[in-house]
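A single chain comes next, written as structure tokens; it is the form predicted alone.
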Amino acid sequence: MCKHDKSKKHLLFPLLLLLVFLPSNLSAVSAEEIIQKMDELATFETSYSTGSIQTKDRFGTKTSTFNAWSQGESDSLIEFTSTAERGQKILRTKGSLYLFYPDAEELIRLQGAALRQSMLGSDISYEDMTEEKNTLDNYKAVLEGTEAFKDTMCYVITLTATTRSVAYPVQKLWIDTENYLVWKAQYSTAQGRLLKEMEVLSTLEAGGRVIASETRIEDKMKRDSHTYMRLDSLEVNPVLDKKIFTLENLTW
């Protein structure tokens, strides 16, 4: 064998080693681990926030304001403070969502497809506003790869529902590879029809995490409509009365 052939063999061996070990390095993080981290960093022990929802459509612009409390991955309470909606409340507890209208003293429970209903005529659904942080309980996750979005490298993950109890059968998420913030999301039917699109416009830091402070939501089933949700303030881990997240408190 000539020297030239021997040198080729010496080069071939390390290249083969690279091919063996490279795939495991590229797939060092799984789709499930990314989603778990996303949920973990979006969940606080407790929180209190204030904000606004502004909807622009062919009829004009409508703004509603709210106060919101949360506890863990599944408990949240939203109370509207704007004049037209003052006193209306949305309570989310494990597996259940309730609406309270003070004028009618009426309590309504929403389930299944009803979670996709528009909240206050906006492009935001009740599911969007109060989504539980337990994604993998209801979805199978597939990592499609990475992609730059707004000069930020993101994991691109497709979520496919494993239960009928969710509002969106398919979700496609662009998740920041550094802080696990969802910069963009597309929500679709099982047949691939795009229902809604979400994009983060600005962020803030709270509790050592990056949180969306302004989000644009567009319901693709509506004509010439989009909604901006803004956080005006966010308090992390305040002491909250556990009665806040009960039906008794909702109707008080």
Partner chain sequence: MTTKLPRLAFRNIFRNLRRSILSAVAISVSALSIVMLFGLLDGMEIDMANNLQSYYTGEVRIRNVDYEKYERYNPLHLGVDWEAIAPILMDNPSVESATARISFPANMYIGENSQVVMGVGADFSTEEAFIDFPAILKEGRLPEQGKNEMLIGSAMARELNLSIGDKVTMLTTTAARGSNAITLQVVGIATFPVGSLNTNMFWAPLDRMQYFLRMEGLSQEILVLLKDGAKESLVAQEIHDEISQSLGIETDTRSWKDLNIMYSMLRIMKVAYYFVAIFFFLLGSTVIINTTMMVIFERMREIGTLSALGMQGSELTKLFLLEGFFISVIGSGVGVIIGMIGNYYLSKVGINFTDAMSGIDLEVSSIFYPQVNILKSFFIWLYAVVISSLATFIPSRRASKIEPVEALRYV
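Switch from the form predicted alone, shown above, to the form predicted in complex with the partner chain and output its structure.
Here you get just the chain by itself.
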């Protein structure tokens, strides 16, 4: 971890729906502007975080803990620290996803349909992690109005997919009118069938931004199935070694 990369890059935060916003003025009113802001504000140079994923399914509850590093728009690395998967790593670089397992002598590269598999049996798929944050390229946004969500005023925006290559044809987002945090999101099929629901339970402040620290993701098609994502710490713009995100380095 030596050099500080000065180039301004968009960070795609590795774990799904943790969208980060800077406080901003309330002048943005069109749906496109709100979404653009939401995407724009998901901007980090680098980050380091620790947290856990708690998954509940028909067999009970299990918790995995992780450390995660990210850099720029596309690079991220997650290392699991919980006993059951200690040492396993997931590396995402531009366009590819690699899995590293301590007992395997080669990396497993996931692509295509294999990315649709669930990560650690949770309601999050590998694909959810690799989702590009260019929302407006793939979705048409319509501002439905404003609505209070847990005492917070939110814009309610419906996103309708303009391409078939995204997982969720319809998304409904509740975005904080002040800090652009997505408090709640509903993911549906084109026919409006609710598939997944995300809700932010608590927030934390880091680097002057309000971000979700505890999120619940529910698979609405399965009863008693949900995933809690918890962020214990987040370091914004730490100095990271660029080599972290290389294949050679994955095997340390």
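Predicted model, so just to flag it, every value in this text is computed and none were measured. Basically, rigid core = biggest C-alpha set you can superpose within 1.5 Å across the two forms. Numbering follows the first chain given and starts at 1.
- Once both forms are fitted on their rigid core, the CA atom of residue 72 lies 2 Å or more apart between these two forms.
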